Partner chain sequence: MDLTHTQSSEMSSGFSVRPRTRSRIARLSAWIRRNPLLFFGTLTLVILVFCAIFAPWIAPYDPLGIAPRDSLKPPSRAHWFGTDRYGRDVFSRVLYGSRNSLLVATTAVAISASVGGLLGLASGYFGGVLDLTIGRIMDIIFSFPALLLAIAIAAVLTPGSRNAIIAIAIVYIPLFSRIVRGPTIAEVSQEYVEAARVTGSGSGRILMRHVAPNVLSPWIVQVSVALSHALLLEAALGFLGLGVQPPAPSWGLMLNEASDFIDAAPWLSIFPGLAIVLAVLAFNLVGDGLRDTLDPVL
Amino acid sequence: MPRWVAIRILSTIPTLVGVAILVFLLVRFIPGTVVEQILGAQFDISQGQIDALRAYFGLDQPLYRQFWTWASGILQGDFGTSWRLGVSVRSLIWSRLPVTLELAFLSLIVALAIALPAGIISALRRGTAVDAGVRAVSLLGLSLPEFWLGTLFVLLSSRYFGWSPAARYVPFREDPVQNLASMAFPALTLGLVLAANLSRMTRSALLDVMSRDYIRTARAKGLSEHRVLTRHALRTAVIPIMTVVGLQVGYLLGGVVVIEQVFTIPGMGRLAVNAIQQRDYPLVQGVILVSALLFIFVNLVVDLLYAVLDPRARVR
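Atomic model of the given sequence only [the form predicted together with its partner chain]:
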């Protein structure tokens, strides 16, 4: 492994530790004691029972000891047990994660399929009606709450097409066609909103590249406009676009939470919302931690790809 790859990977460790500490502390900020939260105030329980529960959850230990127990568990793949469901948090996340990843992946494809052509055309036809149209639509798209757009899709399709996109979710392994059909509207919703942002970034990245000297040189050499674009401009523009895509994965991982809610898809987002409503804190911690890890991982990959494409980024 080249040295710069190792350095980049190692440099995420402090962030990972920080993220773990933050997720751990988050739950400790709950007002009142956790035990009261679980039992609810309506029960008449003795101090002894409270103490026993506190000991059971390890809450009688000092904070650093609690963190250590929790963190070393995670390093061994043990995310704790759901308070409400009595099942291990890991198995719950494992069963929901593929659904969310599929939704996020499909949304990203939709977004790229729309945003890249739109952004490129907009940049090449700068100042024309096409450019103005793309910019206006993407500005509108940026202003849409994704869950509202999803609601509109549900409404329109059930009213005018006579079928419900919120139909029951079918796992991919059972029936791939049905699965993709049930994912179509959710992915379209998230993809459209994401495309609004990406097309703007694509446009400005390409405009930035097109104004550089080497593009003028390429043109002066007599290259066709098509060749200038594909061989010279797009290659450079890919790098900032890729960075934005990496950052937008964070948006996707948040967006799936509300979209899964709208379309009743049993992914990690619904798991998180249910966990929050039921005050199932180990599960909340697990879901948030896994999402953050995914986000960090994607950006690490983007950074490494970045360095592969642009050797200047390797020198740190």
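Taking the form predicted together with its partner chain as the starting point, write out the structure of the form predicted alone.
Next comes a single chain, given without company.
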């Protein structure tokens, strides 16, 4: 087991290296640089001043040298300094990361609270009107983009309930009630979209397990349907569900970017969007790299839990 864990951890290193190279190149393919963003529409700037600005930000260096300067700093725990804010990238990420993690966690709680009961009921009532209704709603949820659903929530709540997104984010430790109130609609928006996929996966996994021989044997022994479901079927069905939950973390991190813009939540998503608009390369690279690291970490934890629940998944 320890050897298998070490192999899984080491296998994440090439992924992180690939992500670092990819994000470094992609942000430089965006038209315009931070120099053009700073100068704007000024026409009295000489070419010498433009060259001086490019040299100040290191943009006059070859790409491989720019990458090495950034990557060597990352290896030492230094993500660089934001070009537009003049603040450490690490401190900016650290200040916004708890907000995004809270939103992702609450969204996942909402998704599981909706998807698991819906998927179980749909599987147990297979072929009935309840099953058809759950599947139809799930399909609808998969078809709705989160930004549209979030905008709809804002419009409906402001029109009929007099609620609008908070102008200032309040951390949980300062005012838990106001914090959760401001997170309710964003978490519900992401949770509903995520629940659509999870409910279908729950239904599929449970139907597959319920058709196996050991379930029929448990029923033949006279066990109640409730005990067959809770003691035998769900324990096996939770494995593929857990795998899908881990994969959906990537969707959550992507959906958070849009939802934070819609609901004016000061998390990693808004930080990344503003950095991209301002061509703040160190900040963009830092945010995306940390997001990739979180995604890899969550999936590593899921793999370890999978191996605990199903020893056949271990590699010796």
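Numbering follows the first chain given and starts at 1. Since the model is a prediction, treat every value here as computed from it, not as a measurement. What we label the rigid core is the largest C-alpha set whose atoms superpose within 1.5 Å from one form to the other.
Positional change of Gln278 between these two forms stays under 2 Å at the C-alpha, relative to the superposed core. Once the rigid core is used as the reference frame, the Cα position of Leu247 differs between these two forms by less than 2 Å.
Relative to the superposed core, Leu294 undergoes a Cα shift smaller than 2 Å between these two forms. Taking the rigid core as reference, the CA displacement of Gly18 between these two forms comes to 2.7 Å.
On core superposition, Phe57 has its C-alpha offset by 4.7 angstrom between these two forms.
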